[in-house]
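Shown next as structure tokens: one chain only, the form predicted alone.
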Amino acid sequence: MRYIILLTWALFCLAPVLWFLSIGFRPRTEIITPQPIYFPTFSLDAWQMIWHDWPMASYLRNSVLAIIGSVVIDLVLAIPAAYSLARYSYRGRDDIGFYILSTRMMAPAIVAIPIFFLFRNLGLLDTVWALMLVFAAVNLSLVTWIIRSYMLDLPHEIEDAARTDGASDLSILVLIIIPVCAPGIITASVIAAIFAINEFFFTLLIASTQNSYTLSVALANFTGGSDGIIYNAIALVAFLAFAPVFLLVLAIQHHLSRGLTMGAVKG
């Protein structure tokens, strides 16, 4: 009974996304009938439309290097900051911490102009490169209070029988902190990449032309022009970019709820 129950759960949850994905294998002329259609017919236009007449494969391949590229960037910054927030004391380090927090907080709007002349005047804009940096700098307040908060639940005393063997404080954190931290780390590592892949203001602004387009910013191209909106071809496009976010959550779902769970709220 209880499997039946979880099952018919799963497949209420899994719903509306198979209905979405439905949507991108129907002809269009299904899709904006005002009657309901049960039993839709399976058509490949809208997967012929993404891949030959749209560069899809450049737009994902912009989504991939960018994501990646930005949780790299996120992670290198938000240890070394997380371990020094969560283990030494010095003034003002409570300060420091809510600061780096509170830069979440702000309205994009408020820096996309100096932003825009920044990339502009580096070489930067229009390029994977700056979409790095962006999403980077948007997540990195938020990967960094995830990892501290996860570090502030660890003992002491795993620190200081390294010490006492001679280790140093680099040591210390490459060999001991990051493996106990791993659920931590993935857990910001995630949530970083799913705030990437919804970003929509920065990349809008600093990516000018189909060069450096990632599927956010896709998806926008089939809501208007002649053909109007192109509700199979936003669908298709909608669930490529939910799917692999969904089954990376589903093959780490066990550190996940771990870092989720012991820290990442705390603090």
Second form
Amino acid sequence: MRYIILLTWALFCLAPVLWFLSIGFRPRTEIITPQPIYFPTFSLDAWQMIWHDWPMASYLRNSVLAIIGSVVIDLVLAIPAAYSLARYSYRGRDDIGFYILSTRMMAPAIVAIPIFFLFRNLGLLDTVWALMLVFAAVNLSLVTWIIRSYMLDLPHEIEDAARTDGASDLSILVLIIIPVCAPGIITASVIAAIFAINEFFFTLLIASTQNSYTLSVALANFTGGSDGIIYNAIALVAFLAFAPVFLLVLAIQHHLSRGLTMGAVKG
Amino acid sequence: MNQSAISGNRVRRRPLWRRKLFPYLLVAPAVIYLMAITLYPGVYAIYQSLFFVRFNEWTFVGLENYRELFADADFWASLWNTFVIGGIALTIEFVVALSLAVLCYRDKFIRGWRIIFLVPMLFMPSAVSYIWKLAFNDGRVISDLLTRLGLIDARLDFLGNVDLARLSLIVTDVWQWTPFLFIIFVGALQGQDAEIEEAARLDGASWWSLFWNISLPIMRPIIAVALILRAIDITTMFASVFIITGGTPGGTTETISYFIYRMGFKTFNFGYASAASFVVLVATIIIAQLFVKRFFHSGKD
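Alright, leaving the form predicted alone aside, put up the form predicted together with the partner chain.
Full complex below, order starting with the chain above.
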């Protein structure tokens, strides 16, 4: 009984994925038909199409640049912040921590219009730099909180010992704390990268032309005028983005529940 | 400070104010960055909401945008839609995820394969929206499968009917994000003490009483955190609305995010959209202060 329930859900998870994969490798004519076709003819039309009809290389480059750039910005800002929140006690600390957390709750739509005008005035609209800055802001709260949670676990003796040896606070952070917290930092980076790949709303507003499309938004423009939506190309790009995400998640599997709850689960 | 003091014991001799300032300096860059991207837009939205904006021409209208907004049936409808669609989706996701987690968390075999349960979560939301747009609508797969099972006679029009349009958004969300709750719950259940469980089982406790009396109380703060995070993301639901329904039929699937987007970037009524943003922002802050603060404090340490 247990296995039947689990198997049913596994099927519900996988069947749409396999079917969508089959969409990616079938000709256009077999996608939107009066009767759905479950066993299509194999075709690489869409594969040719995504590389020839669209600047796929530029979409990929934009995605990679925006993601890596945003994660780097996040780490530079979040590691010191997390260290401060986890290892010091001072007035206002909890309020500062909560403020950082609360930005995670902000709906993108609330800040969308001012941010649109901000980047327009800075002349950054439709650039990958703007995407980088926005993705970093979106993920900063969760990166900070995840790393903070890992830093909270460390015993205080670590710093005390180093301090009696005369190490400065900054060198303690760089030489001792960061290496010990590497799993937390990696988990936070992976989750931030995934969220950046997924980001849709801001990218839609900021990337007004193909110049700065990422994969996530490029999908929504795979329409061929009167041809309608080009599903087989969409499917292939979906799997193109899925593959690295899948590998990253496999690598951090055991830290995933902790990362996704921003440190609340110590699983 | 002289040379010998620096080379001697730097930490001890450093002036008190500098030591007190240090943690603030560490956290400051992150806070300033976030303020630039949240506080500045907040102030900007309040200011802009007092104007009627047409291209680069701003006309001061006072609170007119707010008066209009509170009388706008579309605005209230979008809040209601967000609540209905999000509420149903979140309930289903919670029940399914918790049940699956309880069924498999001590099972070594399934634990090895649990990545399968995570697969939907690993696709981009825009891609997932197209999967279900094709399945429900353009490709008519769901209709076809239901017909084959003998459940319906004619093709269903998933965009033409209020309930069916909402259902397609709910299914899309449930499919993609149940794994999010599932993996968190599995992590929480695995984290609990296996020995206590074993002892209770030897005492003859049924799995239900084990779950109800031991697991659930331990998990309560984690459940709260997980549901809060999921609820935040559901209320900001956008990609699936944008791609699958576009708010049809008759605006009944328009969420609050889509409403603000439509007002700002389709009708270019920026002042009005800013007024709506500000109202939602105030609501968010109130909710955050009331609920989130409490649960995240109990969730730490």
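For clarity, a rigid core is taken as the largest C-alpha set superposing within 1.5 Å between two forms. Numbering follows the first chain given and starts at 1. Source: prediction; values computed, not measured.
- Once the cores line up, the CA of residue 32 ends up 2 angstroms or more apart between these two forms.
- Relative to the superposed core, residue 15 shifts its CA atom by 2 Å or more between these two forms.
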